[in-house]
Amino acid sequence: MECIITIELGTNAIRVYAFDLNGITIGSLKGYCPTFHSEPDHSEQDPDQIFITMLYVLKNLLNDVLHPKKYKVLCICFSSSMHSILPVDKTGSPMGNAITWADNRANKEAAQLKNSALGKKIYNSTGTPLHPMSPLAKIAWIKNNEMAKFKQVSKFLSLKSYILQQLTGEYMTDYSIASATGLLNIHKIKWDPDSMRFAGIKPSMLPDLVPVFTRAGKLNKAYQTSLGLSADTKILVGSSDGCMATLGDGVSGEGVANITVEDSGAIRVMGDKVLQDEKQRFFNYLLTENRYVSGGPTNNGGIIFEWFTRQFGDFKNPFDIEQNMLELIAQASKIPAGSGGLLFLPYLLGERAPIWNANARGVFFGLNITHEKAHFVRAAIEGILYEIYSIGKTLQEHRNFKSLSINGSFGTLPIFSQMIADIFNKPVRLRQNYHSVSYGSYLLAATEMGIYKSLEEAAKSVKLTELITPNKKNHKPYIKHYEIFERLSTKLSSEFADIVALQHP
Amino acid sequence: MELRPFPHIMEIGTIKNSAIHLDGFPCASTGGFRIFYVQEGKFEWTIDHQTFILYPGDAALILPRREFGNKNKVLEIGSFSWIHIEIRINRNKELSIGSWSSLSPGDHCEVCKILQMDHLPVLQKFPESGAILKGIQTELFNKEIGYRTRINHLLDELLIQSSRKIARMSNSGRDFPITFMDLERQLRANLAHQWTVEEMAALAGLRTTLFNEKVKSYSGFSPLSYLINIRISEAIKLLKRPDISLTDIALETGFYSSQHFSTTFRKLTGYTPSQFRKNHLRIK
């Protein structure tokens, strides 16, 4: 029997899945990797810990599930979160931790670009919003703040490039991850000279740029032995988590938008054209030549509901966050749509799309004496989803979509998916116990192996089994509340700045 | 009271103070470990340069060589009990309870680690400590059969209850990611130590079974596997520096021997540590 393994290097966890050639899951395991915050706006991960955790999880899945059943692993396909940057020296050793997408140290560098003609030009060529998340801004930060270190850097890798290099010795990065760096011209598929100049680096300091279907060399002998894999096991560079979640939900062309609500959230569309947004609100990531995943990310997804639960759950048993969330959701579902006029702006972590305001903060608005705890719970969930809707609404200025697909551990909770259907007034498809990123990577590998003729054909094979139709009765109150939500989120911008000044004296 | 059979008890007592005494309670530091338990009144005490207000039922824990007293030297109105036990700090800056204690070596290590943890020195609502202090004083006064043993047992009980209280205080029971992050920090800060699951659970303030379950579901690993993860990741970093010997790396990252290091490293990566190092240096 033959199988395909997918490895997702996510921010919180390494997920390893094994699929048979028909895409049926044989087994899966995950391992946690911590994010370190040595300073409030720093977010880092230890590249060696990620590597070891990945090996450990992979080895356990092989030894516990695949080897006993005599599966032959044909291919291992990688995906990872975007925007990470890891400087290595001339021996290939990491010079400290990798900086992750959530790191905001390059705030100044990003702001400097954002308000300039050069920034506009760079956004148009690279498709990556000018934000501290982008490796472009982070490399510039290292250059501006740690010159001695910067001079010793031989290459700037992504976490995935580092892991691949450890396994095979090759320095490679795929189009999707590269297109999220702010360094790649997505129209010409070449490193962008303006970005290079701003960051102060040469293309030779970046890994080799390759399509997502590329084999990243041969697995080192030692790993063949320790993992029990044969020398001809194909190692595919693969893509990014965002692109794979979209593909894994069967989205490949126009007409459908894909929503992820995990800790953070995003709404994405796929098409053969870049979204040129005057206000620079959207990302455009490259899956393959002429195939773009475009959309907007929010910082404030399920993590905000988790925060809410930690503060207001009963916690009869220590650390039982799942049970407490379910209890709160049960209370929220008894309250009618609109939470009796209580609105919540979920910007506890500042916000990216569509307002791109790092100073934005959370707000409960419209409180009156009849409101109870359950109203707060429902308002919190509605606020998180109004924010997703506000990205979707601006996205619709460029692209039409008639239906939605949803994934993510929060997005697939019934109350979340029904609310999304009602707020957007569009049918929603989803599948429980389904991991879109991993399945997307399976589809990518299967296409490379010729099981599918193209990614479009692969995407069409996806069956999202659950259909949720919008409840028209709820749509109207949601939209009326949303209009106030939208006005507040821009109207309060000077007050956001003032309160942030008090929070960080 | 007769303290001769108990050289490790430097002082024990109760004060009922009905009038303010200026200069009655100045800040001072001593070599031993002190616990003060408030029975009545309200006391403003400074511990290690931080000021706290203690109410009846609260206890203050003062580690060796930390300053303690009233900032204005005032002894306020009310009553409290205290004990002053000799506990040394050894060369590795770890606490070390004397041979009078019957704590098992593992428990001894956990209790000391927790007492030394970075926690607030005031344990609010901790009447258990007051009851134990009272018990010790009663035993000392009555000198019934077996009182020497009983008193040492009560001292152990006091240390155990205190460390349990601290461990419970260190987490809210709501935010496992933060608790886990704190634990990770402590493991990394002392990677050479032979951590046991019980010690780790105590640091997280959880019963061992619940701790195992939570770590497994949160991290995907058992606590000891997670620890091996950290050990090997750190070892990889050190192997890339040619100036440290394999034995030093093994000990620094918490393996019992270079043999144990080598076997574990090879099982996971396929390389022995020296092969890994040679390979890496060749890339240069």
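The term rigid core refers to the most C-alpha atoms you can superpose between the two forms while keeping them within 1.5 Å. Numbering follows the first chain given and starts at 1. Given the structure is predicted, the values throughout are model-derived calculations rather than measurements. Compared with the form predicted on its own:
A displacement of 2 angstroms or greater separates the C-alpha positions of residue 326 between the two forms, with the rigid core held in common. Core-superposed comparison between the two forms: the C-alpha position of residue 351 differs by no less than 2 Å. Here residue 49 does not count as shifted, since its C-alpha moves by less than 2 Å between the two forms after the core is aligned.
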Second form
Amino acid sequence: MECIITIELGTNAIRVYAFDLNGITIGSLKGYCPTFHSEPDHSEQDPDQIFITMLYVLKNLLNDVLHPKKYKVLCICFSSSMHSILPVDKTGSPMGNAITWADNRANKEAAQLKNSALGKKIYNSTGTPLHPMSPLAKIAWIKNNEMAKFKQVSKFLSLKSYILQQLTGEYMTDYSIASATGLLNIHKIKWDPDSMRFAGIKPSMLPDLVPVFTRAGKLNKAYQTSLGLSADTKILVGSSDGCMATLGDGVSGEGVANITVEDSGAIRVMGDKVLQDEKQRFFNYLLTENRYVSGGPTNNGGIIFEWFTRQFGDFKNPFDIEQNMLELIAQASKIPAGSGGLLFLPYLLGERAPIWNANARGVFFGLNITHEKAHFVRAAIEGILYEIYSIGKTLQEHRNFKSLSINGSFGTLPIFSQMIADIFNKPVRLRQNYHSVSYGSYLLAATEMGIYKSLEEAAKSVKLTELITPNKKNHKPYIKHYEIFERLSTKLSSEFADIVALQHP
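And the form predicted on its own, for comparison with the form predicted in complex with its partner chain?
Below you will find a single chain and nothing else.
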């Protein structure tokens, strides 16, 4: 028997799935990875901890599920979160932790670029909004603030490029991850010279650019032995989690948008044209040549509800965060739409789309004497989803969609998916017990192997079996509350900046 393994290097977890050649899940495992916040605007991860966790989870799946059943692993396909940056020295060793997408320390560099003619040119070339999330801004921050370190850097890698180098010895980055850096001209598929000059680096300081179907070299012999894999096991460089989630939900053309609510969140469409937006609100990431995944991301997805749970959950079992989340959700489900007039701006990690304000902060608004804990829980969930809706609302200025697909461990929770249907007033399709990022990676690998003739054919094979229809009586109160949410998100911009300035005198 033969199978395909997919490995997702997510922000909070490594997810390893095994599929047979028909796309049926054989088994899956995940391991958690912490993010370190040494200061309010800092978000970092230990690259070697992520590598070790990945090996541990992969080996357990192989030893517990695949090897006992005599499965032959034909291919391992990678995906990962975007916007991480890891400086390595000439030996390939990390020079500290990786800086993740949620890190806002490069706010000054991003603002400087965004407010310039050069910034507009770079956005039009790269399709990446000018924000501290982008590796372009992060590298410029290191240059401006850690010059001694900057001079010793041999290469700037993403976490996925680092993992692939550890496994195969090759320095590679796929078009999808590269197109999220702010360093790649997505029209020419070459490193952008204007971005290079702003960051102060040369193309030789970045990994080799390759298509998502590229084999990333052979697995090192030590790992062949340790994992029990053959030398001919293909290692595919793969794509980004956002592109794979969109593909995995079968979104490939007009009329449908894809929503992910995982740690962060996003709403995306796919097409053969770049979204041209004068306000620079959207990303345009490459899946393959002339195939773009466009939309907007939020920093503040499920990670905010997890934070809320850790602060306010009952924790009868102190180690079971998921059970505590479900208990809070059960309380929230008893509160009507609108949370009794309590609003939550979920900007604990600043914000990306659509306000693109790294200074944004969390706010509870409208609190009165009748509000109880369950109102706060409901308001926290509604705030996360209002932010998703705000991205979708602006996206519809450019692309029309009549229905939504939804994925992510939070997005597929019944209360989340029903609320999304109600807020958008559109039907939502999903499949329970189904992981879109991993399935998208399976489809990519299966296409590379010839099981599908193209990614379009692969996308059309996806069947989302569950349909959630909107409760129209909830839509009106949601929109009335959302309108206040939207105004607060922009009206408080000066106060956001002032409170951040107090923390950095």
